[in-house]
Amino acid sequence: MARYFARRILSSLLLLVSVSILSFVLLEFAPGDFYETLRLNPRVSEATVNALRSQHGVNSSLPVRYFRWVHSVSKGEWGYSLAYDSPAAPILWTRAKNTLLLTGTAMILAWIIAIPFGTWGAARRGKAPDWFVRGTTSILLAIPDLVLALLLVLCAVRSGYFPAGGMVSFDFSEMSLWAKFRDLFRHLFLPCLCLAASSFPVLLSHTRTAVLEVLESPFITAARGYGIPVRRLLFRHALPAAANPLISLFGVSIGVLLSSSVLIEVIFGWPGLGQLLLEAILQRDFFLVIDSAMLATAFLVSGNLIADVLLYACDPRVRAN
């Protein structure tokens, strides 16, 4: 057990280090930096710009900047945001919590709907419920995330009930506890629905396929012969036997949600890592770009580690390796 998880943790750490190095190398080839816009201001002299670049290490070589960033991460600062003129860590953690709230809620919603509907479709293979499940999957896969997000924003504007952007209302701090919960729910509903719809078809299709393979196995045929009710057969026997591929899909679905959340956060004005990454790129805020990419990678790695733990607990074959 210790060796199994040691290998997984070591590979995850190597992945994070590789992503950090690759991010620094790619940004090295990006034109300009944060202080390029200051050169357009006639009231700021060239000497002032050069002094600021030297003060924040912009003129330093790539290895020097990388090891300074590593040292800053070890102190919990995660570099220095030039746009916010402060250490990057407080900005990152606030945005990361917002992204986790959105993606976590969307993931729970997608899985809660996909598992019973996928199981239902597999149990009624070739019949109307199965055609409904497969048709829903095809339609959702055919709709681009951008189009779906814009349609939901249009619905919010037309209906007036759901806010078209933001995370909370302006008077959020003055509300009661129940009013705060309701206000947050109203702001969260549409981006969560849109994000869940982006991963739901894949989860639904994989659930149907996994359960369908189990339903054709001999032990299910024998269980049917004993007269076990269909609902108990599906959820007590077939679904647990189909859990392994679904657990493996869990880690992958986190990556899908994180990649989709960048677009969703920008369109709905959700103050998460996706919107922060876009702002940092436009402002050429070097460390915030690196940190946002690293946190997104860390979330993906954490999801895969959780999936590995669940597989280890559920599958004796994994424990035997």
Second form
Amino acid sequence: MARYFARRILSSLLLLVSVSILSFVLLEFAPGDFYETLRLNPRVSEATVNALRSQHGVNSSLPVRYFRWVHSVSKGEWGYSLAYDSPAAPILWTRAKNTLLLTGTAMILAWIIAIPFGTWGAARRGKAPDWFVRGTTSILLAIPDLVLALLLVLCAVRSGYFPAGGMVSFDFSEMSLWAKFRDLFRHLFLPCLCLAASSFPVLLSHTRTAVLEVLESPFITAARGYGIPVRRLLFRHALPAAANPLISLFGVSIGVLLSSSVLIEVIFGWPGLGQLLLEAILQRDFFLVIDSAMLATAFLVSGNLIADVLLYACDPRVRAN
Amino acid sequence: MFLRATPRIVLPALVGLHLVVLLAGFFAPYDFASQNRMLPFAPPTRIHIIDSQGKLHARPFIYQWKATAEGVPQYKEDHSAVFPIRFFVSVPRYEIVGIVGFRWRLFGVETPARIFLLGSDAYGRDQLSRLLYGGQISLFAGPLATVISLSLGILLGATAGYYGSWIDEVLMRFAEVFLALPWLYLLFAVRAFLPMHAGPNQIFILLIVVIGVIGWARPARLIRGIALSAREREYVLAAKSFGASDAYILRRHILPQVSGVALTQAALLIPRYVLAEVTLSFLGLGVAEPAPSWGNMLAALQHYEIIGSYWWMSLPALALIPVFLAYYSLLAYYTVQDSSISEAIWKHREGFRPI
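Just the form predicted on its own so far, so send over the form predicted together with its partner chain.
Following is the full complex, with the preceding chain placed first.
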């Protein structure tokens, strides 16, 4: 087992390294850099810009820049953000924490709703609950998250209860603990709802299909013959047996959530990685672009790793192999 | 439910929509860039047949919007003159998709009145015209990028699956890198390394290529799987023993099996890619003003007062929903005819058998 996971971790690391190399190669083709906008200012001379460029090593060759970056990663600095004029790591960590808060909450919310409803739909196949589940899936699937987010912003603007943007109110630091919590909750609610709703339909229908498949197997018929109550049958017998594809989906769903969170962070003004990425792109602050893409990849890869560990822990069939 | 509609209904509707959008010059009453600085955020024009004196008109007509307050976009109808709606009005020559010259528009009213069936934006530009012209970019980005993704996917996937060994290994490792990155992050990062400012046509082509190329990995993996299993079949071995060339086997025996997967992938990818273009333009990384795309039209909604006060500004967002429904119902049909869409995807993944 240890060997299996060591191999998985090693291949994940290799993947991250290849992603970083790929992004540096892409960077080589990028036209323009951060200092180009600086040059638009007539008071900044050509010489100053060139001096700045060589100071930050923008002009050096690809391998040199790459190894410089690797060196700064090993120091825990993650390159240098030209726009913020500081090492990238502190900026990244705050943003990453915010993104994790948003996507983590959304993921828990989506799964908590999806599992009972999906099971319920599967148990009452072809009946009203099933139609309800499938109808919700279809409708939510057809509404792009951009549209959903705009709709929720509209609600926020119209109702006035939910703030339409940001993560905390301006007087957050002076609030009591309980007020802080409530303030954060109110800011978190809409973007979280939006994210959850965008990943919810896929989780719901996968749960339904997985449970449905298990319910057709003979051991369920046998258990029913023993007179085990339906609820116990569903949640103690059917659901664990159906867990395998769902746990794999859990790993994948992290990537999906991260992707849709980029847009939602921007729309709701949530100061996360996605927003940072967009700012960095517009300012051509390339280290931040590479770092945030790397971090997002790292999240996704570690999500898949966690899914593997969970699978190993939960499914005896996997352990046997 | 909604997704049970068959291609018989959905396909003509989609083709019709794309045609209308392609002929935007004819169906739109104005050019996408023609501004009316005196009419910012004018609400949709009302069409009347009974005028303010209670007289019935045979030809539908409109009243002009008149600003009621200085500096604030508030309007009421000016009842002093009626402007009948004319059909097939002749206008100065314009070009349809830059090829065919044309002198007619479907409908319009005489100046100084303006007909804004879907209201106007901050510069007093007609939203309907911009929606139609914007569709040329937003709706076509999807299919065109999908063509790129699928051709790359088929080419590389079939090569990897058919030849196997180190080619397969290299290509699939490479695909894994693409699959490992969260999709939108990858798209943004690659977009970041490309020029930001260029003409609308260049940006459009750039977007299609970026979106299409980034999505090559998933179809390639699926198609590799098919090629891999097809390679071992008896008829392929038989063809080989008759001395058939690799190109012949790929064309005659392997590619025909790919069409099913290619179709479903297309129905899956097109709406996703449409949304990708819309998202990029929405965030200012795509097509820039004054050329319209549904994305940059929606960008105005990032100002809270606009989203709260002028509902017609969010119409491009609502226009996306039927497009999505249409493509997803096609997907559902192509995979399993009698089930909802995500179930269809699931079943497809599990139950695909090469014939």
